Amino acid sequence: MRDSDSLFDSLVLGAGPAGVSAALRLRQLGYRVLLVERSAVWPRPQVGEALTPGVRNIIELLDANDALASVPHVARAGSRVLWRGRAPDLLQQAGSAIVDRGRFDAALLGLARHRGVELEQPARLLEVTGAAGDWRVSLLCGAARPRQVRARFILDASGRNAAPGIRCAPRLAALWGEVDQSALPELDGATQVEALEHGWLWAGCLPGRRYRLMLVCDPHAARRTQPAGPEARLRAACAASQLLRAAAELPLLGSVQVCAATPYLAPDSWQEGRMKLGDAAFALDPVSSSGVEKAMRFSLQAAVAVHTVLSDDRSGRQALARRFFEGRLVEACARHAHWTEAYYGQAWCADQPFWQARSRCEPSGDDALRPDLLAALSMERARLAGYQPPELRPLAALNPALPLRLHGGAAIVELPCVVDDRVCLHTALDHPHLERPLAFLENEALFPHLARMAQPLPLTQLLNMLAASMPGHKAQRIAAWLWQRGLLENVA
């Protein structure tokens, strides 16, 4: 083989929804890919089967619909949900599934391959030289057969680390079981939420008519109460539900399997070269059912900024890369442990030690490791706690006799957005009514456009500038949603 046969520009390590996300989009890039994955067994049993809506635009994006077509599932109708009270709720899911993971994560795959990029599996990673931009590695393929490759850049999404680095929640573990669906007549086959004492359960139908029942719990707390082993503390949580109890003595379809499930950012997750992705960068509290979204989202982000280092050589592009990558990494932690801490605080039990834990708790690890990204996920989360949506205010109080500015309190900012597939920097505002800086509003451009309404200017002539480079109806639409947040202010 020449050597120029064994260069690729991006390794992927894994071959799960994020490692395959990110292969497929560096393949749309136009990318040469090898994607090495260690499991033999294929599709290999997983757990993580629920989809939430956000999916679909992923799968779109990657142009993967028809691959995903025949992948069996189970459409989440609504669910019955018993959490901030002692009387269910009934919700609506629409657009949410429950899918076969294994034949999920067999479908991307099999697209993946059709798409050109390369596999080798069942491989193992026996060792990387070499630097970034010509990193050198050894593998050892099926049948022991050594292979050695060249790779631009290594993404590892090879699954959750044994240590966590930053715990963003106190310790959790998932055990789960399965029981017949036709065993549970009265639950119409409907996803079951509890919240009990010490924990709570989730369950739900899956493709197969099988039934699955997890309890997600502090694995300390829990040994300690109920030391018999992870079959009784499934049926002991089932026993003392309202919503499941009727599973708690039925035959289980197979063993009761446990997972880690404590939400943690890896520290590590950027270097020179290589980055991590999916679990192997960050792990979210399964409460919102959205991790496999996440993952998959966020190995679209990655691949952008490999793209921006590969593509473009200019000084700078990797620093401005690594913030990017770095930024959203920490956004994903932060808004997802923000929404998860009032979900635990409405729990009907939050007074009990396992819910006060979790709903009031503060990002931990080992400072040493990134001080600088341990205060960047306080910082957000700090952020995220004070924000107050605004009260809207209403379009007839807007007076176009009167010139308009930016609001005193509006600061412009520079951030790494995303243009044509590269991050690059870009003006943005800033405002304590804004959830996040706000550089796009309606896929236009804010800037450089409002750099100018430091200084009063009449409403027509706002409009005129922002309509010079887009639609005049989205400038209107624009200019109106400025002012009902407070973010432009009348000038007497």
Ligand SMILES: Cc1cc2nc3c(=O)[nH]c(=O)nc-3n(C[C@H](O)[C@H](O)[C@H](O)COP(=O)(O)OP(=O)(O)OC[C@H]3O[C@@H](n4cnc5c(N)ncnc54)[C@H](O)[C@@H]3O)c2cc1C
Second form
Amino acid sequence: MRDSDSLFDSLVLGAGPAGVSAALRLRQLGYRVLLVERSAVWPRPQVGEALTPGVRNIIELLDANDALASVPHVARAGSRVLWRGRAPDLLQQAGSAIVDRGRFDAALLGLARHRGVELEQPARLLEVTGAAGDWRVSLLCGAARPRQVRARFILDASGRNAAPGIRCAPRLAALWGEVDQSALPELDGATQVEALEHGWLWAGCLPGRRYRLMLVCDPHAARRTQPAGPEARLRAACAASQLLRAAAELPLLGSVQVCAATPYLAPDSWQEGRMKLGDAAFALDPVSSSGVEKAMRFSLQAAVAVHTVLSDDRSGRQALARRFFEGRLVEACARHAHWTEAYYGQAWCADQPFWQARSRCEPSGDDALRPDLLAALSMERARLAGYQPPELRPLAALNPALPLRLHGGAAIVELPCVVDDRVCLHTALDHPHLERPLAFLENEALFPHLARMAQPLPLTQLLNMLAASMPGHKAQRIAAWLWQRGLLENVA
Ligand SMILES: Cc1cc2nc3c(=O)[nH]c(=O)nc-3n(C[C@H](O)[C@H](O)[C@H](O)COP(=O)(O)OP(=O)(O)OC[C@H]3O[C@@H](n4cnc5c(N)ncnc54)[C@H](O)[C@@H]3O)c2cc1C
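Next up, the form predicted together with the ligand in place of the form predicted alone?
All chains and molecules follow, beginning with the one already shown.
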């Protein structure tokens, strides 16, 4: 084997959606990538089949539509959701689908190989020595073939972490089994979601006419109240439900499976020359069914951070890439926790301990691990909790005869942003009326233009200034957007 055969820019561990998305993106950016997948069974079974509509954009960005066209899927025939009250709501979510996850992951991996990502499968990582930029990695490939490779960056996308570090919510476990879909004709193939006093149920059609029944609950409380084992717990939950009572006694197509589902963040997700992705970095409460989308999206952002480090050795790039990476990690977890808390708080049984604990929870973990990350998570959640979207001002209230300037509450801050697939510091506008600082609007940089708005400027000058670098209609929309949110004010 030639020496160059063992030299890689990135080594990615794990061929789930997070690992393959990162591998595909890094290939698109021109890097040599080795993907190492442990599982010999492929496609392998994997929970997490309900995909949110946002996955489509990511698939398009990865140019993976064709590769995924043949993956068995069920277009979701709506959801019956019994959550807020005791009568179900019928919801339609355009663009969502339930896929055969094993085949979905396998199709993405096939595409990655076709695009030139090298694969070792089944393979295990035995040892990593060396240093960031030049890792020496020993692999055991197949049954007994050792392989030594060198990699500039290592990305760990090996899935759910057993010792995650920061817990973002109280413990959760999921247990599920499958029944024959034809035994439940009254459900007409719709997904069912129901809040119960001690947890919640999700049920839906999988490809192959199987119908999945899943209970998500507090593992300790569930064991106390129903010690007879997971199958008895699942059957008891169905029997106590309104929507899935008919499934309680049906024969199961296999044994009941159990897994941990506690949301967390791994504080060591960024180390020099190494990072964690997807569930290895953060896991979300499955109530949103958006883990795959968020894992893939985060991998695309992580690939930008890797590209920044590998393509630019100027000092400070490493720190900037890390700030961007950890910022996105904290944002993903905080946003999801914020949404989840509100959603749990809306349940008809929100006064029960299971729901109370999840509708107002603080992240917890060993403070010594990364107190700064824990603090950033709490701050981001406080920011989201405190944010009130402004009431939009009518455009008619803008007096074109009076000059405009930035509102007194506006601040100009520096933010790590993605420009040309790399992280760079960009000037951004911050204001209590913005959910987060804003550097770009309609893909146009707001600065340096807005820096001049600290001083009053006539509307025509503002529009001309913006229009110097963008089409006139965009300039008008951006000025209107800023005005309506109170970020610009007339000066008498
Ligand atoms: C109960 C439950 C229900 C869920 N439901 C949904 C849902 O409906 N929709 C949704 O979008 N998300 C859902 N999720 C979340 C979703 O499953 C995950 O977010 C998603 O699978 C994360 O992808 P990943 O690539 O990070 O990890 P994984 O999909 O777990 O892939 C990790 C890969 O790494 C491999 N691997 C492990 N260790 C090693 C190693 N040492 N070396 C090499 N390879 C290794 C594994 O074999 C695997 O192929 C659910 C999660 C749970 C717990």
